[in-house]
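In the form predicted on its own, a lone chain appears below as structure tokens.
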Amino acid sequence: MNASRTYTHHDAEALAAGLPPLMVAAERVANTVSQGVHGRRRVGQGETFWQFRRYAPGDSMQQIDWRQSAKNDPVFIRETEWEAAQSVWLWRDGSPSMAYGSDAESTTKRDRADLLLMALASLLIRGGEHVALLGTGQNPGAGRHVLTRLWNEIESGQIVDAGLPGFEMLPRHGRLVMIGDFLSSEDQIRMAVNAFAHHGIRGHLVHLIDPAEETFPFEGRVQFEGPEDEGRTIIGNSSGIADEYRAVFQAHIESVQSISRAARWGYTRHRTDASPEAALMALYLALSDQGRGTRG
């Protein structure tokens, strides 16, 4: 996946005119990341020459460039750049826990998820990919109008109030990016991921974490209220359970990562107090590597 162009300051100003704040912020993040991935290529079944490399076991004999190989002792493969558009479905956790932000100054998990989703969609579309929001029934589309469609789907509440996506039959070799806090049980997460993976869908989990969820900075008597009707709990000495809590939370993070790895999916862990650009860069490059040699 290549960023097809670098947006100038003038382009950005023109694009921002009249756009909703989320789309403006997403374009700003995408523009920053675009600078770091501009010019990146991927190998595949295209016609544009990319590079020569040495023949390796498993390579097709049809890929051998006999003219180049005749000039040297090693046998060389002629690699071409992938030109077929990929289809990528995006999903964002719609559960109430995503509205959590540990303080008034922090970004909620939902806001960060929406920003990453829109910025990723912008990068994918610039690279010629087809994008759709899972669960809307829309087919993946390309072009700048798709960003407006995604924003409208998010703002109109078309994202289902659920912590995990329901299974949809997607085209084999399609790709799915799931962005959420994954606070569901390990079994539920595994079932959701495997439902897609077993049908040939490659995917990537973006695991969003509020800093307080990981560090548990609370002290003294604290009342905790579950965001999804779990009820209220008062803990008299919250610092006394901090170590046990951190161990349990870390174990859950590792279990989500393990589920992703077992399905041969990618995994990105992102705290909402960290740079969205760093998370988007890691995600975009992971998808680029994952997309090599597959058709959408």
Given for the second form:
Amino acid sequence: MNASRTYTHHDAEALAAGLPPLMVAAERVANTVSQGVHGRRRVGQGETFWQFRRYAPGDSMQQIDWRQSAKNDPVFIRETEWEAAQSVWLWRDGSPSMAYGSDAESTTKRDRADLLLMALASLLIRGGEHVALLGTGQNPGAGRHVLTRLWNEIESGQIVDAGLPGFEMLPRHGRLVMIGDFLSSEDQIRMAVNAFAHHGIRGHLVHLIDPAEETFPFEGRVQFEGPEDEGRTIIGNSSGIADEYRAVFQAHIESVQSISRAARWGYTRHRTDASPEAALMALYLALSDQGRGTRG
Amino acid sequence: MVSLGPLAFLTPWALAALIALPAIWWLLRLTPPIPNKVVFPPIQLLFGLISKNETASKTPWWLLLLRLLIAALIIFAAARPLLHAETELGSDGPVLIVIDNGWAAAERWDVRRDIAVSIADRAARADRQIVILPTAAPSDGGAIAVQSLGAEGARDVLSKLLPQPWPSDRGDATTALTKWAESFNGLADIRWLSDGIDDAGADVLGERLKSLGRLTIYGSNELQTMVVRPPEITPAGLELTVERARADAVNIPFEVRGLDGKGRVQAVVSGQFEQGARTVDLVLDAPSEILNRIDRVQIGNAMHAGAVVLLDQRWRRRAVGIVDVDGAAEVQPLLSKSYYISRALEKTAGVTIASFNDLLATPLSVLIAPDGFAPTANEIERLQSWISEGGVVVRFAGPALARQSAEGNSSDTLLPVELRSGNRVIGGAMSWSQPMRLAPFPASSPFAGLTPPVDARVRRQVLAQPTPHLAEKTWAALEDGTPLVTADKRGRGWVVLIHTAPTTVWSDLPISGIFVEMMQRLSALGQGVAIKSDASPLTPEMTLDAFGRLGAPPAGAQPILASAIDDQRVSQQNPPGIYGNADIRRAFNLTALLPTLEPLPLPDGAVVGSYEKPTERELTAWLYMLALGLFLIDMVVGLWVRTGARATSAVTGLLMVGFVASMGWGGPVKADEKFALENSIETRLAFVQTGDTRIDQVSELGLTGLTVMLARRTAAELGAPQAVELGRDELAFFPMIYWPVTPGLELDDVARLAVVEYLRNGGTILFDTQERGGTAQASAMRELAADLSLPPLVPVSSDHVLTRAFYLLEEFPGRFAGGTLWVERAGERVNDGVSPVMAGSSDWASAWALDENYRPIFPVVPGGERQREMAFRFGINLVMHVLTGNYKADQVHMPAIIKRLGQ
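Can you return the structure of this protein in the form predicted in complex with its partner chain rather than the form predicted on its own?
Once more the chain from above appears, this time first in line as the rest of the complex follows.
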């Protein structure tokens, strides 16, 4: 673990202050609908007009729209669209492999994940969304205090240090953002993603990659050791196997991407030596695209 | 021994290991280095990979080279190489080392000895027998002998060989050599370490040596042996001649110094030889008081006996002798007849007060005879001859002379003028005049230029008969013209009569300042004249060793007759030095009768070597050190290759620090440092370890008890008492040492010196003979007092500071009462009023001894516990007095001082 754990949520907010507040549905901005309240495309409680419906026995008398009823013969009820706030769950990979940073100057993956998570939470909060940390059992909340609560939860380590999130029953139409390095086997990743996707949760994967993992810059006789007690191996001629390794690594990345596509989730790849603003921008665009694109 | 250019190898077969180097190279090449360790998260991906062509990565070539170099260095070091090995020893026979160890060899003796030892080492390595022949007679009185030894013995003898302060005798050496060579035939390798000075038997020795084999002479072409001949006193100062053996040697400027008895330089003159000159004359110019202090004359930093000349009374200017007419009667100083005279002269001349016979034995310039000196005819005759050679006799008048002249005794011809009978009282009850002053001095007298004092008056004098020549003989007169000092020239000397007494009874002259000047001028009249002395043998008191240092005489030194001392040459029986006793001391110098120095001629056919420090050097140690250094570098480099820069710098730093610290490792704190530390941190009393355990135990308990009492009653909080062993432990830390005097304690020189130094520098020793007055201890005390030259002691008076330093006491009992406490006489030494020596017999330690429950151990007689209390009070007084000096004494006078200041 290197010293870049000094990022506080203030730094995260500073980063997020550069981007406009995140609007999941762009057309809602133009309306007077308060930010963060999204139409759910169904009948429910809200402010926006949705439809007129014939009066059926049992409906409330206040909902009758007299003008329409006067125009036509039957009695009509005015119904509004169901508007409810968006809930976003955030998750960050806490496994020991995230503590890796290939050289002293660059950040570890964990620090970068924390930074992105907090920046995203800040943007969402500013946009009025409800945010919670997956695994803590807390209900999503809005407001600045939520940020502090999130940061404390991350710091105190309430989230389980696992490579993949355990399944939790989340309300439908919630969003999930998973930030991690996804260094598990394909099957495990697919199982985790599909568990959420089958319950109608839309998600987004942020895949963090350390440059050394991608480029494999080692030479000579090297003994490799896994950080999660996976064992060790001595490679006599590291430069000889570099090409093979790179190919395998690329294959792994592609497989993660394909899993997320199959579940119709978003996917962002980010190298820790690139600037975090780029990742955040990509995430912002991806989330707003998703909001615009899907229905129901 | 195989040699390869300047290098030679002592064990050349070790070089065979060099063959193994390629094998080492092959081994080092194959061994792969330790891999880097890396933490790598996607390691699961690696497990699946098959690594093709896994080849052991190669060691970098420079690391390989470094390791090969280390191996090569170790092999070379094992072969024990020598740099600049000396030339081989010729032929097969023994190696004969002839060493000149006379006085001339003392110059750079260490180089000669090192060369001799290195020759012996080489001979030992080649398994040759070593024969040693010194050419100066040994100091124990034996004859010059040839020693034939093996390696260890030769090294031992050579390293212990010392030069002797007499000239080397090559004739005797040749005899010894011939005797040895009778049993030897064959060829030897002969090395003659000569001192460069020729003497009678040198050429014979050279021929003899050449006949025995190949001769190598080590000459001293660059050494310049200089000697200084005994000086002469002249009006200009001390004139001396410095001589050297070789006229063509380098002319370095040098200094000749006059040193006093303590080695302090009193006068210096620098000189330089002219080109081609063998002698140079120098003058040591200094005021006569300073010249009189010079005890030895020495050339610069020359360290041999020929460069030192010892001076005795003969070189003292103006030695004045005062005839001791008081004799055995113990006269108080101010009433003694010679007191004022000696006080007047003590600063400018060497004054001796002795009986007439003793005085004449020493060389004197002036003989002063106070009143009461009545010479017999024999004595007058001796004096006459002395006077005619330049001596001066100054006589004083007084009651005895007045009586003598009244009796009309005319046999005393040692007077410059004839005296009238009786004496004259000026200013007495029956006279008209007042006591008279001195008239201005006539221009022809030696006192011309002095102003007569206005307050010195003469009350009584002896009168001279008026004769026509009286005026010429008068050197000083009174106001009315009566002569006060008359003088008559006899031969080259003078007889002077001062018409008044040398004490203050007859005049104020002795106590006036002009007396000093008059005496000085009178003493300047004389010159040092040696009187023929008798044939008493003078034993050597201190002798010079070959390096010019004074020390105890060697075993073989014999006495010399006083009459023969000027004709004797320095030899094994008579080493140079100071001979005689307290009355007669004569210096016996090496260079007095030394023949002129000639350089030693080299025999033909001899190889010439020179005295340079042997340059042969074994490189083994250096090569091992170098290999060690490279090994450390290899370790550091390996570390760097593996782990990266940061860790290596830390390790390198640690290694360097460790290396440097190991060189400066001082080891544990030495015992005497520990002693010093313990005794400096707190003040402690000390007691002398006598060796008798019971007495030491009692001393310790006693001083502990005293320390306890001091802590309870006073502000002096001392530490536990410390046992000291005289001579071994440093005494300076202790303000007071308690010394229980036992008959069995032996003091060696070191201990004695330590005690004397301690006393001189302000320490106090309490001697306790611990008995009621038996004789055994008293004689031990007397012996101690003589040994340590303790000052004379007086009993403590009733107003001594000790009676009132803390408690008011009248007596100082210990375990026994009634003994006296002796201290040094007040005023003898300025030690802040504390007497350095206190002695008694009351056994104080037993009175002070307390056990661990603070109960007294020994009974006190006869006074019981009251007496013990007094003993403690005495102890407290003593320690307070020792610690505070004269503070207690001053305090008592404070009221009087204040009262006086107030007025």
